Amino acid sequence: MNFKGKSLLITGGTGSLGKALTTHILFKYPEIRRLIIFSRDEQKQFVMAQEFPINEFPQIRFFIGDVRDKSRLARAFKGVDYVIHAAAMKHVHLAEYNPEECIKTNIGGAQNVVDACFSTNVERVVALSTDKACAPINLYGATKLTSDKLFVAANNIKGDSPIRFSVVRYGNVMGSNGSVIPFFINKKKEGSLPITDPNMTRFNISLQGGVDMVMYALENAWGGEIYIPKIPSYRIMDVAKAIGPDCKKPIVGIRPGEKVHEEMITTSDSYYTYDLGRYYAILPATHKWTTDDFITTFKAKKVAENFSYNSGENDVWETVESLRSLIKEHVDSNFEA
């Protein structure tokens, strides 16, 4: 993708994926004109600015703001070509106890991003979703499903604007803030790893895998697609064995809103889902381009009717040994089981 002379803004840019995207873009596309980190936490911005000093990275800018504030977004988006929307309230149990706050950020914030894009000259938008948005049983998932629908539907009201909105949906990012692996590594010091349900499974993707998928959507989306990666699953008990084989593993029960297995494509989605090789794409029910042209361009293959994709019935699994290698590679280079 050609970033020469272009400006890109990341909402929630101080989060785990935002920082990984920043590193990737600055080193792979040094010709980018501006990379704007938009977030509401001044302390995180202060720390991140030390990691990316402006004398070494003159392209970077930091912009304090909240996606709940539409006028602030519109100001931040002036002169911006591409937007990656990563800002969200993401902790399932906190959303259950603070529903109004979750709705304001994840749904109101998404609509504000769409509106701000239309009021400026943004060309492409990629919004981050989650496996929990598929057949949601918790408020977080429901708000992210609504967010997905807002971004997909925005393509239908763009008129003559060349803007394209797309969505990327994936599972747990290995080592991201608040995820289970760093939590278990920390709890290992106490000799006990609390297990919510011994049958629990989750999809697993590395930060770089998430970055690659966002960049793929940014470059290739025609407008309205929801992209899903083909990634392995892990069993929560295997994660616990990989990190603390000698630790106690008490069963503490599922937290409010948690699923035993995560799903990313439902059987109802299968009628609109295509296999692109590295990724799946759920195409919008209505769009301004031709499905046959999409199939030809991407060599896409329609999945079977009633196809579904969930972490409990995956074909590819991490093992205790592979998890240890991945933790050492992606989370903690000093890790020892």
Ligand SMILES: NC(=O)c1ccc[n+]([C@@H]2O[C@H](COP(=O)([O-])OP(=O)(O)OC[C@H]3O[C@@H](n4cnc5c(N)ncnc54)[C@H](OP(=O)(O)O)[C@@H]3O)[C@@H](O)[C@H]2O)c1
Given for the second form:
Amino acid sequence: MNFKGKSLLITGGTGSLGKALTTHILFKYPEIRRLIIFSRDEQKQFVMAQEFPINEFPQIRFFIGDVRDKSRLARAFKGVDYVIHAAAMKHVHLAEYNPEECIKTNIGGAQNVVDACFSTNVERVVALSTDKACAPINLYGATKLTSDKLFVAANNIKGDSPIRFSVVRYGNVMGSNGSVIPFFINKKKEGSLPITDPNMTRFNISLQGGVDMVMYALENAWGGEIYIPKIPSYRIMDVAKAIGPDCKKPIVGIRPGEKVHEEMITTSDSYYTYDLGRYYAILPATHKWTTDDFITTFKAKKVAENFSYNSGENDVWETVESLRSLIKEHVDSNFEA
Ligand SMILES: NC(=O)c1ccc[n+]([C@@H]2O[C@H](COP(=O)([O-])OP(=O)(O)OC[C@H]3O[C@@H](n4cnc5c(N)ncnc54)[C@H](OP(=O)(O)O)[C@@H]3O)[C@@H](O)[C@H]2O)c1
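Next up, the form predicted in complex with the ligand, please; the one we just looked at was the form predicted alone.
The next block holds the full complex; its first chain is the one shown before.
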């Protein structure tokens, strides 16, 4: 990716993914002109500004703003070439309890990002999605599916603009804010790890895996793709065994809006899904480029009809041992089972 003379803005730049992206880009592409962090909470920005001091990272800027505020977004996007849209409300149970708030941020915010891009000169946009957006059963997933639709459809109304919107969809990010692994590590002190459902499985990706995918989409998207990584699954019981082998593991019951297994590609999506090697891409139903050119350029292979990608039916699994070494590598270097 050539960032020379380019400006990139990350909505939700103080979050888990935003910070990992910031580190990746500032160290790998120091030639970038500007990297702008856009988010609401001044305290998180204050703390992040100490981690990325301007004398060491003269490219970084912090911009307070809410994705619900379209005019603020348009101001922030002036002179920006690339946008990564990571800001979201992402906690399933909080979205169930506060539906209006989730809709305002995840759907209204997505539409505002699209509109602000059209009113400025942004060239590329990558929006973050989640496995919960696939055949959603909770509001968080439903709002992210709507957001995905808004970004995919934005390519249809771009006219002569060179802008390309794409989406990156993945599963649980190991160790990210509010995720199960830091929760269990903390709970271990009490000698008990609550299990919602012993059969539960999840897809697992590292923060760096998420960063790599966003960078891939930023560089390669033609517009309208939903990218999905090929990643392992884990069983929640194996995560509990890896962290607290001697802890009690009471079954507390599935929470509102939770699935036992997550899905990233449904059988209905299979008609539009291509295997790119490291990733799958669900192509948009309508697009201005030709599918044959896409297939040739990316050596893409159509998946079988009725193919689906489900965390419970995955071919690749983390084990108790592999989870322990991943936790040590990605979450807590002092971790001991
Ligand atoms: N973590 C996962 O396991 C996972 C898995 C799949 C997909 N994703 C998706 O990846 C994206 C990033 O997730 P993450 O784990 O980095 O989340 P995170 O750590 O919770 O960070 C969320 C970021 O969004 C900002 N934000 C929230 N509401 C905002 C608003 N109204 N206006 C502006 N900024 C706002 C937050 O800052 P302020 O609160 O200061 O505004 C924060 O910087 C999300 O879109 C999420 O849906 C995450």
